[in-house]
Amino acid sequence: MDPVDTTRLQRLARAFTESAVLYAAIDLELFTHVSAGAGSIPDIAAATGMSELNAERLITVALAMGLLRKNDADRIVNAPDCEKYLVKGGPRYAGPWMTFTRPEVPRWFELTEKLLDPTPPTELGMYDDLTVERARSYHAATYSIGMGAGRRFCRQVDLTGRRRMMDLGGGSGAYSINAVQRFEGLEAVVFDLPPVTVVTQEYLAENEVTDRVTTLGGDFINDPLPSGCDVAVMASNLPIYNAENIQKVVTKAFEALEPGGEMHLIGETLDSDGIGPLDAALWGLAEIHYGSGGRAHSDAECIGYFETAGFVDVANHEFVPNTLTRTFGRKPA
């Protein structure tokens, strides 16, 4: 039998300064800088402003975090996902979305008090009262990252054929601009909060898309859902929901679907034993912070949502290993 020790509980009493210096190299431009050649601690010290020891001592972290690494000629370099989407004005940097939850930081340690609060949840949790100017700060933060998101639902979905799409909760319009890109002949619809499209509409013409998506302002809880499609796609809000309102939106779906469509389903699912992945239990724990009543979801739940609704051929598919699961379930012909 392996010793037991304290390794991992110190390990996990730390982890929030890992974030910290995940941020401090964003807010400092660590990445970009070394992309652009400071391979040295000198180098880096004099692109950041950083004195060296601090510049030292920073790397040095990056280093054992593996967000940095040194090549054969010994001089820093980036690690691959850290140049790929954190070199400022790279076609993919995430910076923003990185950090999207650091002001939330304060609020994780206050976690106790929260879990032991009786106050009942609301039904759109951080989406109560939302303004225009609160969601277009939103989705600039997460359209890069809902960008690469389409982009693979196209790679691995085949959509040839398809009239129209909705997109339920749809944000920027990521799902759908990608789509009508990829697929000729396709529309879509992007139904969300009406602030929410304001801000949709906005990437809509800055991607040229005007002509083939629309969007329609509801609650896709309580309103009706468009009509006229033969595909629907809900993703990256599953777990600001329970699980009455998941099955209320995709049974809504599955009547409002023409004979013959199909829905997609892409959230952050647990196992169908209900242990892990963390980053879904995660984000099902994060919505006390909202106070909402969502939660984390197994992806055996959502295919009962599935076939609860009435859609047949159901299945789950992994979109993101251990993050994201794509449900899918066709509506009879």
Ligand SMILES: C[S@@+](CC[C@H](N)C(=O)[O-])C[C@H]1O[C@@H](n2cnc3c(N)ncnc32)[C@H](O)[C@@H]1O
The other form holds:
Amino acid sequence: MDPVDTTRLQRLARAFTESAVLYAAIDLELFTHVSAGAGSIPDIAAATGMSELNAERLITVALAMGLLRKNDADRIVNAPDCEKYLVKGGPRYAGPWMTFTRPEVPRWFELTEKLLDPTPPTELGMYDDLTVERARSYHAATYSIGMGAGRRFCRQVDLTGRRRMMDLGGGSGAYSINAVQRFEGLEAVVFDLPPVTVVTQEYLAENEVTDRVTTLGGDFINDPLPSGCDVAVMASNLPIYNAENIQKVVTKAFEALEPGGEMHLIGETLDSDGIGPLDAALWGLAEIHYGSGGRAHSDAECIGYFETAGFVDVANHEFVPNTLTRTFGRKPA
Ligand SMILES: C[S@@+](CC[C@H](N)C(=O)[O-])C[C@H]1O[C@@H](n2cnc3c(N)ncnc32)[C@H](O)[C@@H]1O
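What does the same protein look like in the form predicted in complex with the ligand, given that the last one was the form predicted alone?
Below: every chain and molecule of the assembly, starting with the one above.
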């Protein structure tokens, strides 16, 4: 019997329906209601305002997707990740991040036309003409996921004894906030586009770190980087730029760092053979919607950017398995 069949292709052809289910569940605050005790179809219908028929349809899919589960008493409960990250009002609520790319939905369904569009890319892509208002809503999303990443960074990287960190494209300041809270004596400067730094300052104030974290507005490709730093971090910017511009920033960071300083580049990377993970590949392709020249970069390319800049002890470390890589390099003393 031929083992090749159409199952995989059929699933891919309707994969968008799963995203739609997740968005609807977030809109309806499904996980919040379930967490509060709505554990049956009638309970959930009453709590969300759906008919029982529609509640049953949605719950059936959510159970099949593993977003919901049944407990020993046959009550509907949240899967652990939904309980932790999708219950509104919870300390780790990440709803804004999960819907961050939702405005892209119509554009993904114009992908064919976009792939054939001959318009040349711009340098800043989605950040061209950024306003404070757009930066505020953008960073409500990045903050809801970035604080967890910042905590993870501080668990993985020991910055004891370091004095000043430049957080390139630091956005909400999530990495800097966590780093100064964790490492005594460390200060940080969040370097980001001027409209963003207005928003950064709001997060710095909310986290009571304005005495140790400052901001500097600028474009890390074309403007001078902060001086006097012995740590540089650049997180979640990789697919936005092409190889030439990533090389430019890494080289500029190398030159700006104090001797003996260290750099960490955190981003979605392809494996060295360029084949997957899919997430990294898709972040690269998503740049088509913003008109940038960005693309997915591989682990091996990141090593190359650091070595070309002059860093030593260059290595890739798994930051979030199958999702994010942390490339490390040290500037010789
Ligand atoms: C996806 S966010 C990541 C924010 C933060 N590093 C984090 O991980 O939470 C990317 C950030 O890089 C900034 N950025 C992108 N291009 C930049 C440039 N050329 N110069 C300065 N900042 C830039 C954006 O404004 C945005 O705040």
